[in-house]
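Taking the form predicted on its own, here's one chain by itself in structure tokens.
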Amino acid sequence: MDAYVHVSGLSKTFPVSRDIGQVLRGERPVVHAVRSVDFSIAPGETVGLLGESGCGKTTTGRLLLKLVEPTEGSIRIGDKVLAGLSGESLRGFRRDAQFVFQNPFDALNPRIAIGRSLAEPLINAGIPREEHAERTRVVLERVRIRGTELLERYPHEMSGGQLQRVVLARALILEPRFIVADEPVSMLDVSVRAGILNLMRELQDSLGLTAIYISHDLALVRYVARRTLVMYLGSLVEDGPTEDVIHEPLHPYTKALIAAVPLPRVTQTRDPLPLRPGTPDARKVGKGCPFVNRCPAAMAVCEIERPPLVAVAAGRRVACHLMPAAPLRAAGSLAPAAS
């Protein structure tokens, strides 16, 4: 089966402020948000992007939307190329993918009422005026909300979870094939999560969306995606089935989110996580492992050598030196596992 998101090579890098010294010697520093990243998805699969804070999942998930430019790389969403999208093409693009935003207080205007903010996106694409009062009417069904007095209401009078029930039918209201979520309950109460998150496995169920996650949370992650991808100072990792990414980690930095995770015992005990001190920084990035510096079993070629991120078993991808790749055995024989 053909993907339908392919992403090849994909690089951002953004210009950070510069100091005087900096500037009197000719440099100029970035930081290094997304590097070479290389993934497909599958038509109705359900994707999970894994990964600390400040690990370039949000800048992938706006590039994979073109909300910003790539600085190298290319992505295809169905039959479209984003590079060089405009006019008419990209009002189809922005028709066919859609943004599901972390924070449902600030996606919404708080000088708008909840109807204008829903019929913003058909106002945008240009839907005829007469549908608007019926596509409404289906997507406030789809996310359950009964009755159509919130039309009227603002965000200030809305709870957490219908906030983001709204957000969610905004984004779903021009039929999206392909949505992209970034950690769509972490500013929810713990009490509402599991209701949004049962909603948007229905949908994305019914519907035949394709859809990536992002977030930090693994057992979010592991809930609504079959495969995860596990993302490192702009890099991707690991890529493989969930339950078996969760069960059997290859990647020492995917080893060391798996630790991290607290156990529900009283009794239990918390043994060192397997790393190096220190912290990452995406404005220092060598030619090397990214994770070198706090690899408990980095070698000298990490220093020296970035290693790709192959195919090391059906469905599993891994970018360790520690990792041998696997042998094909058939064409495609070690695609990623679609949903």
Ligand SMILES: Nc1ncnc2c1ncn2[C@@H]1O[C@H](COP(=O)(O)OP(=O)(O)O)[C@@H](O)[C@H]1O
The other form holds:
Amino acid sequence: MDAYVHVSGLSKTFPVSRDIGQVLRGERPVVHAVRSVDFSIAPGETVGLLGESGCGKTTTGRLLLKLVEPTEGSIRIGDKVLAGLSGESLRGFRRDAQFVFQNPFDALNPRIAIGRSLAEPLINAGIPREEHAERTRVVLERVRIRGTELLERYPHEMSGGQLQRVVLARALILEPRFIVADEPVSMLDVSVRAGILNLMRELQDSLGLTAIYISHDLALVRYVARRTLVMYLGSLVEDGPTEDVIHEPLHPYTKALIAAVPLPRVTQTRDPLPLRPGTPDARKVGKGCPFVNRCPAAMAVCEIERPPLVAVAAGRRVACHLMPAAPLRAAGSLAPAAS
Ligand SMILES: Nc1ncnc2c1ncn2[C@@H]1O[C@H](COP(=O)(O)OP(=O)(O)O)[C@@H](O)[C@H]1O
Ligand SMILES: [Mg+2]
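Having gone through the form predicted on its own, I am curious about the other one (the form predicted together with the named molecule); can you provide its structure?
All chains and molecules follow, beginning with the one already shown.
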């Protein structure tokens, strides 16, 4: 089947402030938020985008929704190439693709009542007024909010869990086909997280949504997504079915991530090589592997050549010089060539 989301050679840099030396030398330093990223998502598929803070997840999500423009590369969603959208085609895209924000308190204007917050996307999309009440009723039912009293309330009068349902309702009211959920429950109490995630999963199934869940939390990604993309300093380093990635991580960074969190039903005997100390800094990515400074298995080649993300088995890709691509080896013999 044709991919619903197709991303090719996607990069985004942001200018960063210069120190005096850089000003004098005429340098314009940038941060590489996203670096030559390629992936596809099948229609109806849910993919998790996993990585620690600052690795470029939110920027990727914003690029996918055309909230920022790429520095390089292209994105196609459904039959639309994002770079070419304007006017009516852009408005169509804005209906079909929605963001579910991290913080419900940021996503909703505190000074306007919930009912108006829900109507806003309808107004912006030019949906006739006589349809608003019915659309609102349907979407509230979908997110399991009963009664309409709540429409009169303001965000501060509601609990985090209720607010997150409203944020979800707002994202779904235009009946999108694609959603980007950025750390969707990270601001919620643990006690209400599962409820919201279950609801999102159910809705996705019943509405046939294609979705990308962005999170730093491996357990969350495991819960919602059958496939996981692992990101490090702007690059995709691993891509595969979530359970395979968890049980047999291939990239040294993924191995370290998984060794760091206890997960039910996962044996962590797989020699978790210690990470070299250091923090990822998106201003200091050289031409080599983005992980080279912390990789316990780094080789000379890793300093000078960035490993491409290549298929190493059915449905699995990894960007690591330890994992040669071709010929495709049988599953079960996926251990790195040198470890
Ligand atoms: N608007 C911006 N201007 C400058 N730098 C930015 C901007 N947005 C993100 N960045 C930088 O890009 C990198 C990736 O950020 P982000 O996509 O927010 O990562 P994540 O969501 O994984 O935490 C970070 O180094 C961040 O500081
Ligand atoms: Mg983020």
